[in-house]
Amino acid sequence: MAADPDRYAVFGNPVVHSKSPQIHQWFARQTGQDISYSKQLVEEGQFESAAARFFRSGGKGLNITMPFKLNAFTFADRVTPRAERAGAVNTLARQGDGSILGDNTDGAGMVADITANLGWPLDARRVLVLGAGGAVRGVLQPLLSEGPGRLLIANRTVAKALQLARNFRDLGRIQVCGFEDLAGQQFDLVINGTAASLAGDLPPLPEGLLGDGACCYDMMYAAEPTVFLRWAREQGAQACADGLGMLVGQAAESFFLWRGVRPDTAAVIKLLRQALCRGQVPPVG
């Protein structure tokens, strides 16, 4: 008698877009794991309980989104040192010994992404990262292990900036400054770490502030392209991309964490890419 497929959930609220049932079952078919992966709308203050039971009945691993990211490092056993400097979880494991291992895999997945997939070198560039929230704090420890030539980050609260600063200065030097004293100054890669654009807003950001050749990166996505890439492109922006190839490295780390085994990115982004277009996420099978 054949045994159970391994059980994988994402938790979240809300968790009825999520596209990581479809990714990871992707990956699955790929690399030949035998998994099952489900998403769970968890109501808020029961993620604790919730998380617990899932782990008692035999689940191996957990993804988690918003608004839980906090409590899931709380609830972790131990966390990896990239989880540790994010302050936040997003990949729950369950270990030989039956403790639950906490990993942060947004930054991870966000360097594969603009390196590996995009091609776009981050060695001795000028790097702007704008906003200083939780999505900026979970990519900068990766972020700076790339030997960044600069790195500044512009925030409208620049005491917001500074302290995550302070946090990472042991990892590198990071400026910081207001978008108001952006002015003047140019970069070659801007990677915008606000949620702003979703909701069709920009930072208020200068004329000449890409350099020659210069990449842009949103780390959201949708089906158009969002107005920060659409005021990429007419700044002149050399190449521009969304989070999109982002999820999908965050999702890779994830299953390697879990199974082992690295899937080829490359090829769920572009099924995922085409599914978004037509406004839908195809079943696996």
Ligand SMILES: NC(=O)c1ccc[n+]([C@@H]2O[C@H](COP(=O)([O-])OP(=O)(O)OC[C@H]3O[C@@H](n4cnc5c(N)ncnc54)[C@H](OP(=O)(O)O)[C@@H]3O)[C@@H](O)[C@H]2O)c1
Second form
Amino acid sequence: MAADPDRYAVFGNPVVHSKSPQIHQWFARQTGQDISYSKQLVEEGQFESAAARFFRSGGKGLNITMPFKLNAFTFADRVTPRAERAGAVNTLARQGDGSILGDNTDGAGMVADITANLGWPLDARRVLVLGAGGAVRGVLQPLLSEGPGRLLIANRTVAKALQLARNFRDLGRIQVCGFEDLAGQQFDLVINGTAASLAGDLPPLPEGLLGDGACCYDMMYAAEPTVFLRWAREQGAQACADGLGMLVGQAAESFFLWRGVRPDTAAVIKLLRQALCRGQVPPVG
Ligand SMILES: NC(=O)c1ccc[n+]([C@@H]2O[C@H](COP(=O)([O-])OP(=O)(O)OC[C@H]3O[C@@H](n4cnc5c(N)ncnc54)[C@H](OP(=O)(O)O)[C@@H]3O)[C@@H](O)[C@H]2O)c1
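Any chance you could show the form predicted in complex with the ligand after that form predicted on its own?
To see the whole picture, the full complex is given below, headed by that same chain.
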């Protein structure tokens, strides 16, 4: 009799919108892995008991989405250095000894999308990151490890950007400022990590921010270009991309942690983009 497939799931609230089951089934098919992957709505205050039950019953791994990334951080028996830096866990993996490892794959997913899928170099480039929330915190370590020439965080609340710069100062220099201080500066890559796009808003950005050949990346994704990416085109950006590749990239990192194989993300991004454009995938980021 064939063995049951290894079980994985995504926990969140809400979770109905999650594309993770679809993405991981595509990865599994592509790499010949026999897994099952479901989504589970978890009530607030119930994360620890639900996760413990999942692993006790033989589950191999979980993806964690809003609002449980901090719960998962404390639930894990130990966390990877990048999860420690991010202060949040989006992937739990049961180890051979039964202990639970916590990881954060969001940042690695975005950097892999930028460097490998899009082919945009980061080394020695002038990089501007807009926003200083959870998503930005998660991408700083992998960004710094690519050796940008300059890394500046601009945020509405400058104190939050300052705190991030302090937390990461042993890994590299991060400068900070408010949006009003950006006038007269130029960058090779601008990454929008604010939640402004979700409301169709644009942070107040000055003219002339993009240097020759500059690229722009929005962590949010949608069927149509986001307001930030429309602004980028108007400003003469050479290339633009939204965060669909980041979503698939973080999933690929989780899949690698669980299964030890790297799926082809470009093929899955293409499938997901087609589904998004047909209206089969709700836009978020
Ligand atoms: N593609 C993916 O896989 C992926 C994964 C994670 C997140 N994301 C996207 O990343 C973005 C940020 O998420 P998050 O979890 O970091 O959110 P968060 O922790 O709530 O942080 C939100 C950030 O956006 C800023 N902000 C909000 N509204 C703004 C506005 N109108 N103008 C300027 N700044 C504004 C906030 O500034 P203050 O500090 O001043 O409040 C803060 O820096 C969202 O668009 C999310 O969809 C994408």
